[in-house]
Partner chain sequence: MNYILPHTWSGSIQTVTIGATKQEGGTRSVSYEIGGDTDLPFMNRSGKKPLLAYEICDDTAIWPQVVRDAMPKGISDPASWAAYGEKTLKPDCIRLNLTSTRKPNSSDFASISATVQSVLAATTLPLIIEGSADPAVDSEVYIRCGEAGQGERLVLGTAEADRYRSVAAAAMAYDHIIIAQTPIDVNLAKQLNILLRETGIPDNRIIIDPYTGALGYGFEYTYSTMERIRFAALKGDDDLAMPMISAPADSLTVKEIRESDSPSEIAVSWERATAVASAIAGAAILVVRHPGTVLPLRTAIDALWEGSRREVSDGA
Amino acid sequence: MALKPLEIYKLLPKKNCKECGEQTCLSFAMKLAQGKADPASCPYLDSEAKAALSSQTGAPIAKITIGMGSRMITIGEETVFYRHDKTFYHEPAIIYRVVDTAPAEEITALAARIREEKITRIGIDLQVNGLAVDLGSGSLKQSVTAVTTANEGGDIPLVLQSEDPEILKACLAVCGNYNPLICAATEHNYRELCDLAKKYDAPLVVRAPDVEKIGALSKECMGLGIKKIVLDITGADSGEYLSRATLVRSLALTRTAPELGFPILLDCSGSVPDNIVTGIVKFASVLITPQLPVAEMTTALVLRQNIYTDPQKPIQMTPGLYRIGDPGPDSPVFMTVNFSLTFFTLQGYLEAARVPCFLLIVETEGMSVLTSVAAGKLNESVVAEWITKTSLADEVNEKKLIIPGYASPLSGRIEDATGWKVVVGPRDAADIGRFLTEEWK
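Structural coordinates of the indicated chain alone, per the form predicted in complex with its partner chain:
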């Protein structure tokens, strides 16, 4: 079990010196307990306390970055087994693989695709994260050429896939300063690769046939001073991966095997779409895959966004006036909250109803209708505020607002506060179609 703030507090100097950046020792203790502070920030810790705190606080899974600049990937730093226990923090990186024998134009095109292609959902751009170069040609020259091409621009995070120290050395000479992921150290090459990783301060993948051997190798690398490790636990198939990932995550979180306290890599080549799904929902931090058709890419990005949503912080829509179809001055106006799920559900049914309309989204801090009514976040003044902000009155001829069924207790107050006539709509968005045909006039 992780230490509680008070247990940590007892180990601290209790000087309230503020030198760690916190106002009090107790608030520093709280940050430590959450893995959001480093014991080293306290200048007055005695060595015994420092040792005790270092092994028991901080994220049980190391935080690692790949690449540099705006597209830099951050992985690791996870603290829970189930997303419902708190949240998963860093989305797995999806990395497209290209072989070093591919023509330069193909590599450039793929890098461009990674750079430019995106889908936008709920105001967030979703993108594939990086490029893995499979340095399997056996030709040093070809490998270096391919990596040079891939690294043009220096913005796309790279994974260098080879177990040959010479090839890696040559390629790192090209891109080593851009923080690429070196993939991978095995029991045969790890000493040379550790030297390379240290030289460039780059993260290093360790790879071995089973979890025991991966752990042993990771320990060896740690012994050689390597701190940025990624564990390649790809198995024969998604089932084997799942068992391995569960084991590694559990042992890492309980801090029983510090050598496993690193992000996980899954090579999805075996059965691409299913491995990607398995990796996303179960603990992978780096997913390497051949480039995906748009449909599969969309699925992977959306699933990743879903799973890495903070369960305690619902996704919020930007409040404002949305249009379904091409509404005119006589179209109905619906109002609801800015909880994304409410918005999407309602939007879906409104679109299906094929009646052009306005949808006014008001700010309720992402709470659903029921919750926001109960918590007072949805109230007459917020509705009035957004009617004004969106100049809704200029859009329609008749000041008539359809509110969610569960917001019916507010109808009178909204009428008084806004001067709009309020019509109470259905409680369930599924009834919108019927409501529009039968009750809306």
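The form predicted on its own is what I need now, so please give it after the form predicted in complex with its partner chain.
The following holds one chain only.
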């Protein structure tokens, strides 16, 4: 079980030296219990206490990386069972599967699709993450050729799927320096695969028929020095997977079974789309799937984005000056907040109105217009600051600013602070078209 603040406090030196950044040892203990501080921050902890606290206060599910560079996948490091308790941190990697018997052209085309295909939603690019090569042909030459083709460029994270140590050894000689995920160690081959995982410092999947045996195998691998483990708990159907995933997550979060404190893999490559949805919603960190049609891919990516968005932190736009259409010096200038939903709603209605304009987005910590006005996050100083930062005055002939209807109480103060004439726009973005044709001059 995770240590409570008072239990942690008993292990601390109780100097209240403030060198850790906290005012007292008790407040440091509370931060440690919440996973918001590092035991190493205390310079007076002895090595034994530091080791005990590190094992009990870090994330109960290990952080694992797959691949290298800008497309590197980070999984694990989760701390809660329910998203609304805090948040989920690392979204599951969706990995397309290809067999090593596929023609080189097919593997190259799939890699290109993974590399290039994306959808953009609320300003965020969503993509499939990597490529799993099923090395089931039994041919060493064919497997190595397929992995070489898949790894061309070295930018796409790979999963090597085989239980044959010799095939994996030959394929790792091609791509081992790119941190692929080795899949999978079983009770029959785990010693050989642990040797390969240590040689290349690569993450290793462990696979067994049930949770108890997966835990036992994971413990064996840990005993051989393997720290980067992924648990394959794929069941016969989504119901069996759900039961296993729930048990593993519970035991990991309570630290009852440290050998299960690792990310989870779900192989959906031969199953129905429902399993993909189940995996995204319930704890999978790696999802191996067949190539998905665009509609199904979009559904999976959007669902993943929704589940792994912090419920306590609004999605924000980068403040700045945006252009709708091709505005000129006589075009209208709208101002709004950096809450993404507000931005994209307003953007849509402005584009539909077909009137080129400027859109000034100011920093309000992602709050909506009404909320930011009430909280004081949207005020005349903020507006003046962003007018200056964006050099907005250089873009237009007339200093006239259209503010949201809900910000009307600020109109006079904005005029005084900026020297710009303020026009109060509609409260509802749906009225933007009418406002531009009937009221704007």
